[in-house]
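Shown next as structure tokens: one chain only, the form predicted on its own.
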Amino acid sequence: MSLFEQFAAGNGAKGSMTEADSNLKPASSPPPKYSEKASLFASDSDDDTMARPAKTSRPDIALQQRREWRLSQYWVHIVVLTIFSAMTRFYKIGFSNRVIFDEAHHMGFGGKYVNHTFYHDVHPPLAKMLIGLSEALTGFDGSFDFKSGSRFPANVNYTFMRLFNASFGATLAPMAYATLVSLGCSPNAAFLAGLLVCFDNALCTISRFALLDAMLMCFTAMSVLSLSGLYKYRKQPFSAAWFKWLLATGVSLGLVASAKWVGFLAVALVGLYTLYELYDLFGQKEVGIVSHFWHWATRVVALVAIPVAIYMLCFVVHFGLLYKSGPGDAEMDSLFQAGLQGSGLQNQPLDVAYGSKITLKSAHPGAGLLHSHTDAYPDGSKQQQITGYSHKDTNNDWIVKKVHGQSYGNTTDTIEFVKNGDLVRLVHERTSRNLHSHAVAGHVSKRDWEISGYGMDGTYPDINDHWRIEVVEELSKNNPERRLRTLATRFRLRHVGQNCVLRASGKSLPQWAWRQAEMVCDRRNHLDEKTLWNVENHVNPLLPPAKPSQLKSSFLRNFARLNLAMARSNNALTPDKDKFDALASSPQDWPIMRLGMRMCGWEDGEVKFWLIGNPVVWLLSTLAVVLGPIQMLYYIVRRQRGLCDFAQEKEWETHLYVSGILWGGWALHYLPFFAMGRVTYQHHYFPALYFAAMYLAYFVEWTGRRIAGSANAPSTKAVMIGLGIAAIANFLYFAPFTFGFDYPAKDLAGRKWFSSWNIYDTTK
């Protein structure tokens, strides 16, 4: 039997809400004897039938027929939901021929893969590489820059690019159905969950453009689906089916983390579930030490090693595709930049010699290059300013010279290389000032000494112009003399007189220094990236250029550097209190649908899209996630007082597991945004909404079981049918916002259900 047939038919699976578990004893009666294990898809009526001893009149045939029926029903539901999803995601997808919302960023990044030019972004590369793949499949030549609001030229097949992206969004509804079935819910509840996901306007709208969200949602859905399969076979560890779902979980975690960093919230969900399961196994006496070790080992390989490998592999492909110099070069260190085609850092000498003209770059991102200009400090020493500057400028050029009173040769052809431990003097080429420090407080960082430009090259000799080279890291090979090397050597400059080190403080100077980066002499002798420097540009006509193999950065170094740069960029996305962001929203706005979001210009004759959810899905799922914990607390209190509400202990155990996965998935994907300092938008709620929609369907079924005694009771079915119809009706009512409209927004003013919605401003 195939994997999907096992998944659908539930062969030998335990742990569903609808099957009896012969390994656990009911609280009030001995376990019944079964002729066969109950099917995963067994309804309440099936449970009642199978709880009785099997009759002798061909029970195996009846059981097989029931399984075949459930399997057929499963695939019919999957096909129907897939068709509905494709219809809603693909309909009129090319209606607008303008670049919509963040397509300007993400389609632009996709174009970088077509052009092979290096760029920098706050997100991992997988989803953007897939967008780039969709562009490459159309034959796109990379000539269009995807400026926001601009019209696509005739040679850009934007419709296919959007269809490619929408295909990921079309998988959500069938995966929601399969997830709930695997968790033990009835086909009716699972189908309701699929409908809620399929006919949510916001999830549909965000899938119809070339953005990262549909791929993130797809991989998130894959993660929870795989986790539900792992849960389904938890009583059969090390079986073939268990291994398949364990590996599927690891692969899906690698994909979701590689799409956007918010995917690590799905990793957290699986991690918490796994730790709880291992803790539970630890308390089972029948699980020996060796067996427990293998439980840990298999999970470490599948859920840690495999996701990490996939995440790193995405960066291997990323670096392999982006081999040309581009707009993101500055976020990487000099050695990486030298390996890019078209970089200005190639074809320069390797070993630095006295008399060489160099630029010095700080290892601290944002500090830039050591810089000086003719302006003086307004206070302190009032000597020439020394700053950090990120742009290429001749004011970044320094000449390496011997200290005062020493020379490096009697002819212009003399070559003497700079080595670790040498005392040097750095002379600013444009102004002939020496790099200087003294016991004068810094201008912003008062605890450190000021750095200034002083003297006129050899005039006014001063020991405070002297610096010692201290090599900290050597990235090149075959350097026995420990020479100072271009790009490959990271070193510190220690001031001889004050015994402090040249440091980028990480702060900006006031406007009188053009808000450039502050440079100080660190009295506390920190050893961190702010005190590390490398030679970026090197000019010396007496020296040959380095071989390309000598200026090559390792993958692990590039990988670590880029991820740190991504983290810094993410942290920099903070709200600007002095500016109003019409698109931003707060986490407390999302569950109650307080705001919608205009995704494009709002001119009367243009195609417009307004991002808003389906009120049936959003508001009722919010109600469910609020009532769920209250209901849980109610039963916990009653159990503590000795009141038994469940015929079998397994029913309560299953409820805890399923609630932990669905409600916990919602909480993990929603609550962390309250602690984030970055600017937030409505689409950040969509992964949490996916869990909330599934939890709503589960909550309806669970409540129906407790009130009506069965998930198949007419009243429970009526509620599910009513919710499904209401969701579809609301979807159609708000369909113009999803599929686009090209008439004045005031014609839809009647759909403004909340005064905070910005469909149409009635004051204008």
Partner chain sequence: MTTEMADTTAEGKAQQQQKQKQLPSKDISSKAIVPTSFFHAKWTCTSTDAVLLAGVLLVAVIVRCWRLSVPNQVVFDEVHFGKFAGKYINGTYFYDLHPPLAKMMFAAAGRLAGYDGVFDFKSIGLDYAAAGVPYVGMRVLPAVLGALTVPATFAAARACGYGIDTALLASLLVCFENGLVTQSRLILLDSPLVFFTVLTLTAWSMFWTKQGRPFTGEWWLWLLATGVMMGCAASSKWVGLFLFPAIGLSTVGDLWDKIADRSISPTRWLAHFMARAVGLLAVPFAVYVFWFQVHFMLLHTTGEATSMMTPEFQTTLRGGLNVSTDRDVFYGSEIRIRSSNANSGYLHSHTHNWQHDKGSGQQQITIYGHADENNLWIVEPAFNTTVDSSQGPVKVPTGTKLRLRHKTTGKFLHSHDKRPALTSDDQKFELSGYGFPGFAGDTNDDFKLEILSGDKNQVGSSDHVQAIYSRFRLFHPNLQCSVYNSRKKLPKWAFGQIEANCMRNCLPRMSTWHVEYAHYPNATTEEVAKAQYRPLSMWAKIWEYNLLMAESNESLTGDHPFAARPQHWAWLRRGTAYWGGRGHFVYQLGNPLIWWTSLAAVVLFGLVRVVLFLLDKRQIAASMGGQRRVYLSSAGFFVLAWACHYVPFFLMGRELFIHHYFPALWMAILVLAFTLDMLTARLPHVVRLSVYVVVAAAVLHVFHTFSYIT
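Between two forms, the rigid core is defined as the largest C-alpha subset superposing within 1.5 Å. Fair warning: this is a prediction, and the values are worked out from it, not measured in the lab. Numbering follows the first chain given and starts at 1. Compared with the form predicted in complex with its partner chain:
Once you line up the core between the two forms, the Cα of residue 648 stays within less than 2 Å of where it was. Relative to the superposed rigid core, the position of the CA of residue 143 differs between the two forms by less than 2 Å. Residue 123 shows a C-alpha shift below 2 Å between the two forms [criterion: core-superposed Cα displacement of 2 Å].
Having looked at the form predicted on its own, could you now put up the form predicted in complex with its partner chain?
For this one, just the chain is written down, with no partner chains and no other molecules.
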């Protein structure tokens, strides 16, 4: 536990802090310190001497003894918090043998990794892959589909899966402790923070199921812990300890962003901190330009390159594990799907010929396949609708034919291939309508022309049925004639009559077209991705099937496409304002605990879990994050007036930094939810709560120091002890919600502290 000794080293010598600092080498220590990079993972004693050069020069027995005593105190605290965490997280973890809450999704996605079938979800893959790992470790055979509320069969070791997940949740309290110690708090305050995190019912409850949140929280805690280490060693840049924490920060950020996109809020926190630090550094005249370069370079590598690499690596593994066709295929482009086992796209004929039956896939995510059905447009031309549709059915099949008045060979010998620049007609197989456009305004995009299905194959020849193939990109080799190739050719369809291009407008048609994607003929030459198409399915009995394709889809393209699809699915999660959703809650409900959430069915005899925080932790931390800025404003106004409240300027600066990290962390993890259009849930507040709980402990200590003069004043201690006991007592009182109860909810009526809490139904 080398990291711990580092905190201890930093903190034990609080009294000597100022001397130590003044003895430090100036921050401009030139980059030649580079050699220290070799000792990045050097032993603790090495670290210690490097980090605190003042120490070795002044052996002080008393100080040494005090340090050792402190150190053992830290260890005791850490061990106690870890034991408490393990007890609260693991106790009765297998009590309910049903699939609870979002376990249905996340254990299900884990199962997809066991089965290797491709799926699509809004979250990045890391945490789900870890759940998959826990399932694989139990020897799970992938046969159970984790349907919501169903009972686990005997051969599914769900207890282990939950234990695996809960162990991530159990790391929170010790990490909160270490973070506060590292930020310069007293062990008392840090221990209080650990207790608040450990005995919060909500954080505990959410960790006890196989969900993504425990891992997300764990990585968030790791990020802020590493950040606190970075803060601690900010005066000794390029030292081994500094490098270690910088690296740890980068890695944690990569992990947290790969668990859930909410993790990017932690990235923002670290980013803002780093920018402020660099700006601060910029103001120091003694730091030279070369040194600046190294400051920037190391941060860019550690805090940008490493997280990006980890994030992308998660997707590499994700694609690598999911090599079979599955429910998520349609979100990806055709080439990717062709690479999946069982997608049926491998052995199709390569070159498209006249008479071939094809499906056309838009390069625009969300537009799907070119589709038509028997419904007509309600106004405009009132001809047959043409849309984009993501699901695969026979209404997506089109026959490539020659323009009106021309015919093509229909034997193996006379077969004629479709080439770049050819004029073609696309006939919808089911309805025999031609893909058609004319000078009639579109239905949603009124500035473009309508696309419709018209005529009965060749019965009513019309030049407006003619389209020119314009090849834009060819991925296969050896295609001298520029033939249209399945999967490999990306092309545009230009309407000859109107000189416009078939384009997915990116908008949805109204209900009369089942909200499918709108297709238009673009008059304004928007030659973007939305106008690009490729052939996905290709059937032509006259042609031999292609050899297994050598075409590989590019990772970067798949990566980009999947992330766009995730963003789109995320934005699609918009709430219906008229509808009551018992699970959803809005950001303003969270800090005041207006709502709890039922995590499962509410029958009297079943094991039930109710997601609710510990009011002592939640309400008091809310109070702290509200009072903190007011207190801050008070001091800032007095400073602006030129009134001096602090004996040492350093005290104020430290307060700014620490508040910035803790309060700023809370604000960054909370306020953005107000701006999000998507549906929000109570568990979105948990990362913010983690910061708020730590801020509460810090706020109590700092205020105590301002008022009573010392962090160890009896009154401050009394407040802290009171808070800790109250939190534990409240946790135990609410324990049935957390650990589950199998008696009627009405029996817990006394715990319905707010009328808005839905512990039991008042009406029935």
